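Just one chain is shown here, as structure tokens, and it is the form predicted alone.
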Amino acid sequence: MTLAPEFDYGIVGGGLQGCLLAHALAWHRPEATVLLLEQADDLCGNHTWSFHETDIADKAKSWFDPLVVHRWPGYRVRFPTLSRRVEIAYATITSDRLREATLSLADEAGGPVRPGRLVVRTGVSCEILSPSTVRVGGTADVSCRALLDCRGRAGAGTPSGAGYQTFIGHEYQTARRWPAAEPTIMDVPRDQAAGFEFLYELPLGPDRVLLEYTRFHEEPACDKSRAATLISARLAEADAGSAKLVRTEHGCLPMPYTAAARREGPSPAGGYAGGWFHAATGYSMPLAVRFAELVAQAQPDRVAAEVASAAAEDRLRRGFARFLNRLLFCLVKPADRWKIFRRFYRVLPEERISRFYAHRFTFTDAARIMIGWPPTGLAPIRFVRSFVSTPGPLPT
């Protein structure tokens, strides 16, 4: 299948921070060629991204909008001694409403490339050559005036010191009507043995929820068999009557402490692999969508300089959330972690919790975020020596 030879924009890696910037571009840059590829057979993979409203700017709403498949106008969390809901609007993207979406901005498969349609190739091979040049299944060479890498983490590395927030989630068609109308993000077991825990619960309509296990743990393997425990129990919980599985998801985020991991290459990279995601909560959404609205204002030729200065700009904000996990995986034992968030969600009024999840928060916010630290169950020792090397188990 033959591409043009020159676009505007190229767009390496068809996950979520490449579809969110073609959509990008096709409002701001309504007149540009734009090639999207993706290694993969198909766009977006297999996910559900959740996220608060106060996440995305105004500015970004005209585009991202239509993109979303259901909302909610509050969460709530609960943890031992500590139940709460949190009245700042919920929402949610899934990989199937943005495949859509994206490749209804597409031209047709062989035809001709028209000024403001983006072109879609699924299942080739991309080499990034030089920050102009793509080459594609290997034999085609193609120009972008701005070439943007946005293969997420894959090839990117893994920083020498993290840790890994990881999960595993089931979508189910109950019989009944499920019991909650709004998502609970953390319900937290008593038992934290195995490191912090919880269950997230996404009401999907009245008979369709996802039930989520995710554990924060010094390795990236999901525990199965924990997951499994918790998501019976609380079907038999919600007595929704029979359930079938429609879906299943999972995943591993790596949740670093040192210095972020980048992709080496010619382009400017997005998503992990630039540092475009929140350190401390494994939320990509909100970054996601600042590097798509940045790469779409800017100017072709000006969008490396513009994706630099906007990074070098919220250094002090990563390195924070990058600290937070420093403290969360090399001072806290894993038995105690849980008491960390209950405390962030006891003592922060809405508006600082909405500050952090959107990775806007202030000097003031961070100082309150630690402020107050819990006093026990912590290792000191342990936490100096992750300054200086990479840290094994934490002793218990």
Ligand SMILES: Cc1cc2nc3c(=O)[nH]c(=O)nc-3n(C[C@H](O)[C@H](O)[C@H](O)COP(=O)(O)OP(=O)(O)OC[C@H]3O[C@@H](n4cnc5c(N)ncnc54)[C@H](O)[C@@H]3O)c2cc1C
Contents of the next structure:
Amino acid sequence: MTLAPEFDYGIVGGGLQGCLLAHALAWHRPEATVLLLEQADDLCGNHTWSFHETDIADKAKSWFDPLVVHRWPGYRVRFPTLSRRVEIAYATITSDRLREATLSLADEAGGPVRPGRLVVRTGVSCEILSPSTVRVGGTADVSCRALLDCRGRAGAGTPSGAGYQTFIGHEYQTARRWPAAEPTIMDVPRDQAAGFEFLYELPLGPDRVLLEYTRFHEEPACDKSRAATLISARLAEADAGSAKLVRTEHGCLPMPYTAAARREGPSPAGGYAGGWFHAATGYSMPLAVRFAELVAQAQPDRVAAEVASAAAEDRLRRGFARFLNRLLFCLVKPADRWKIFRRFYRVLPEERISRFYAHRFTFTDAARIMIGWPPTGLAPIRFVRSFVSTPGPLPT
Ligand SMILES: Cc1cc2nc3c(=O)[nH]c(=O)nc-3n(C[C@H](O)[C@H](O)[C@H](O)COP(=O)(O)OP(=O)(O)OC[C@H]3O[C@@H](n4cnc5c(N)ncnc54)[C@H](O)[C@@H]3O)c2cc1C
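To complete the pair, please output the form predicted together with the named molecule; the form predicted alone was given just before.
Then the entire complex follows, led off by the chain already shown.
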């Protein structure tokens, strides 16, 4: 494999952040040469990435909107004793769409490097040697005026404390029409003994639906049998005829409550690697798009400084999001966690909800989230101990 020795931008990691960045650069810097490197055989993995439309700044929409596959005018949340329709538009992009759109920016493999055309290399593990040099596939060193670490969890340091959000998603083609036209992003069953768990439902078409079991827990293991039980119960309730399983996805997302002990990387990091994700919701989209805009609008030589300054400006919000995780995973017992989310949706109006998900919340939004009756089932001693050592699992 031969690669041109020099690029304006090098992106290491072709997941959500790396591909969004490639699109932002193609839009804002059509004259630039851009290299995108991914260790897996394909870009983008296997995900359905959703977000609130209010997460995306207007200035990013010109390059971002064509990536959106589904849009809904609102969504629902359902808890024992609370059901609410939230009037914030919700949307999704899929790995398939993002991969196809990113590859369409690229030239044929092996062709000459041309400004405005992305060069993509997959199946190559990379090492970032310096702020401007990446070693590709263990052999070729390539230099870039700006090199961005978008290696996801592989590029992030390990936080000393984190809870986990685990997902098991099944996409079905149903024989009859699916009864709901809008997503239900939390359908919380009454039995919450195993931690905060819910079913996430995305109607992707009249007879197509993604049902995803999600659990917030201090352990990373997925509970497959609980997922199967809740998914089957929803299929039976929906009464949409026989359901053919057409796709599955699963994953586990650490939700840190301490800052990551980041290996001091030589180049600026985006996405999960750089803390450009919402620690308390697990959604990456708002901050990944913001990072992509920021990098693409900066001169290559100014990228590191602009990224550092934007991260510093956001540090109180990042700290608050991690603090919420500490409350959730260290203070509140598993069986009572759902009450925190029910209260969030009971007391907050739409504009505060959208600012919270978009990671643009204000001091008064944060105060409104915190102030109120605490739920029952608290473990204050464990919470205090969590500041000095990683606590073990909470008793249920
Ligand atoms: C099941 C699941 C559902 C989710 N749903 C949502 C959602 O609805 N909305 C949302 O906003 N977020 C969601 N998230 C969170 C989101 O997927 C992640 O936070 C996001 O993917 C992080 O983006 P990233 O680009 O930093 O990392 P990734 O998307 O993980 O990409 C990192 C890439 O870097 C590559 N890489 C790693 N090391 C190297 C190396 N040495 N050389 C070359 N390449 C390398 C990896 O192979 C990978 O492709 C979900 C997560 C999971 C697990």
